[in-house]
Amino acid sequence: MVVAMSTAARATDPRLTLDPDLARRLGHRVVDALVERLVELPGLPVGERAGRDEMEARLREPLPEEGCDPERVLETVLHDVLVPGLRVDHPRFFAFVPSPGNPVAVLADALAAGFSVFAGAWLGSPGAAMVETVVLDWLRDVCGLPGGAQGLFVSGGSTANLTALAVALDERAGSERPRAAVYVSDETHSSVERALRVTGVRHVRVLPSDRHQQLVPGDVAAAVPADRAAGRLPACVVATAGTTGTGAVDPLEELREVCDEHGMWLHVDGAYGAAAMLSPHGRARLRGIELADSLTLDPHKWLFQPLEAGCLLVRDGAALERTFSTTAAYLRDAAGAASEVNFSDRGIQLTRQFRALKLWMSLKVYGAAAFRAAVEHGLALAEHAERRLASDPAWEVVTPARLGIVTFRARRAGASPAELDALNAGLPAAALADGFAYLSSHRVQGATALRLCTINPRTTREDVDSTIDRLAALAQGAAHA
């Protein structure tokens, strides 16, 4: 028999629980808020700025000694915590890389948290371990990697790249890591720089990309003999399958040949672009991705999952455990049988969230065909944006639509390069202040370019057209300011 408690008593319950009726009421309010937001999102501003003073006024308080009404706390979260900031799932959010999510995945995250699933060891949750294994095999097959490839889910591309580079250095440098040289381009994601710093790599060759924003295999091949002559050990090439700035894909087949010739590991950062392998158009753009020794991809980008959901696949799956598996007396009982997967042996985390559940549930509910159509929709939107921009003399297309990204610049007759840079650099902030849409910028061949990333499956052609029209008005206003 459940004895009802007062609101105050519930809020200060030392058992840290809630009576069932209150828990249900709170849960219904949360679900209602999520559904309302999904319905209302297209009519909301794409983001709302709030400075530190404003947020201090909203949320600063001493540590509460006594609890208060949980329903009031929830309303504070809904109005003061969650409203300010960028709405990265908004259909007119084109900046950085949107994270559109989907409602099934949101429910999956709630289930994984509510059931306190420990996904570090088979013993903790055989269901979680099996679901993660199945989803990894699905992704492996989509990307064309061989059957021996294994992996794990992590927080995102940054952790996936760090994990991959730790494996690469163990496999190709071992105890000679201080001599290891790693080759990247100036378009390589910043997380790789951080990962190399953390893993202690002192010899990083940052090679200039070509006019297509691609790493040049010949430049890598030319750098290797010089490094060997200087006593370094060429260990790894980091290629990108879908750069964040322009959607460029490095020549993966040619880079594989260079790596094979010189005994180097090929890591492909496909955090953004690898999921496009679901579509025929994407597979054509990503030719050679199946040749990677390790591959990063982020389901919370182009596989439409909520944050956080990153993934790493390694061609020689056993290499993960060679790098990360440890033994400790307190883990003996969780060791399990040889056929049982302990994902804590494949990466940095021992305590792990059940991140794979949301992608598994999403694919089960919607099916791969729906995901494929969503990816194709994002590709088509970028191509539509390119055509629209190219037909308007107010704009200059800088890089064509590639994997859902197009870059462009506002033109202004008689303006100097510096004036055009200033005009274009100011448009993202002007768009955010306007609230209708948001986009980001990038430096392309020494000049500032605007950038649309069109991967949200709920974005329409009308959203793209109206955003370009709104940007044109903002640019014209800035030009006359």
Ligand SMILES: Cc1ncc(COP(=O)(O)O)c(C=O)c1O
Given for the second form:
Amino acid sequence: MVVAMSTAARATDPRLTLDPDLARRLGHRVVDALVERLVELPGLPVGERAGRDEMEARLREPLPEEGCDPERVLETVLHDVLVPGLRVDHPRFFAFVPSPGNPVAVLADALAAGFSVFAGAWLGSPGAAMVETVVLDWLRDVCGLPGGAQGLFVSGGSTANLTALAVALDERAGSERPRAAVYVSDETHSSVERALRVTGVRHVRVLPSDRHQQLVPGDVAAAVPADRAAGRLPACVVATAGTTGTGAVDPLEELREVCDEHGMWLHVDGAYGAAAMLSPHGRARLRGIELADSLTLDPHKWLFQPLEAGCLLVRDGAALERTFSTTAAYLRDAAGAASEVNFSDRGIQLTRQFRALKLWMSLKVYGAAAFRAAVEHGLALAEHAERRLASDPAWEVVTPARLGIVTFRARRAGASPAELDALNAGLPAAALADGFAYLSSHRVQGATALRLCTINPRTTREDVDSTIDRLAALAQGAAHA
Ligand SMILES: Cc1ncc(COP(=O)(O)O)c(C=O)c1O
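Okay, that is the form predicted alone; can I get the form predicted together with the ligand now?
Entire complex below, previous chain first.
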């Protein structure tokens, strides 16, 4: 329902200001709503569907010529805009890649917006540029990249992958880009396909992953001579450190060797998985990540930041500026000294949000030890889920717990493969309608598998157990439907 125009509509304010007392009152209401939501979250449904008709009815209205009471507008936001949809930070949201967030980072985002920080140039905010530099150096060290590696914050993994590919193609193909060949696997994230389209790559080799969902270095090595013979220029391998589907990590050390042998760039997409470098167990799984020429990692996934926060690190940091730096007469005054970083020279955006602040503030408030424990909790939860599923004949574990993801499927005696596929494929939607927990599905070894991604540090073992129990009941219900 659209909130009616307040009878106490204020006089038109062409300066777009807010009375300080009203601003404080509204601000307190906003903070109260944020805190209440966090307190209530575990008891709320994990998501609420709303179709186009319903949302049209709630929100369609003509452009309002006159202003409306801000408290009423806030009510509309809280009830009609923000309620329907997925609660990706809910402790029983196990679908896709959750975004658990943290409250300190939410406040940091508000500060960055409220102080109108321009994070494109040192001149705009030396504090923002320095904080971004410091956080990037922390992430570089966590991931084991050398001192010369530099990077930038972007909106998310898709933009980080696009930025990385633009650099990789410049560095390895230059003006020969039309001949460039890029090697990916059938488990590579779809954002890479989009990035390759945008960067104009015509020769994309999608290699089938093996039975562990990993890219096979020998297959890349075998494809290269054929491409060369056909006049193509093998330029880049995109490896994944934590596939979205099953948490698999491609053999990074071997892929590095293949790249070195053939002069190719190694981009590693660790959008969700690279955060596990914080933990010893994760470091063992991610061996070789430090050999990447470029590395995507997304703080808005397993580094517990609210949307949006992605990050790209590039081993030869100067390569970013070689691709993206530009000059313009109207920006001369923002040039700054050589030691001062203008992050707009490292990526696509000139005007940039201060995304690094939230990660910096939350790492300072909680400490890296808390982040490490939070990551380890996610790893342990997936292992717990795997044990639980393996001990129950109603379920089959399809892929083991890897970097916080386990895949599995419901079994049913006497069911054909097609019936089993239909049963499993229907469970995510049934779970969402039920509202207790949400998970997603993937195709693994030619069949539908259910998938839990357990990276929320506020998820408990009981949440995992009760989710599996609830799924069993939903599967049982579907079988008798
Ligand atoms: C491995 C991987 N790469 C890239 C992405 C895309 O990231 P974003 O959605 O932040 O653009 C994802 C998202 O889940 C991912 O898991």
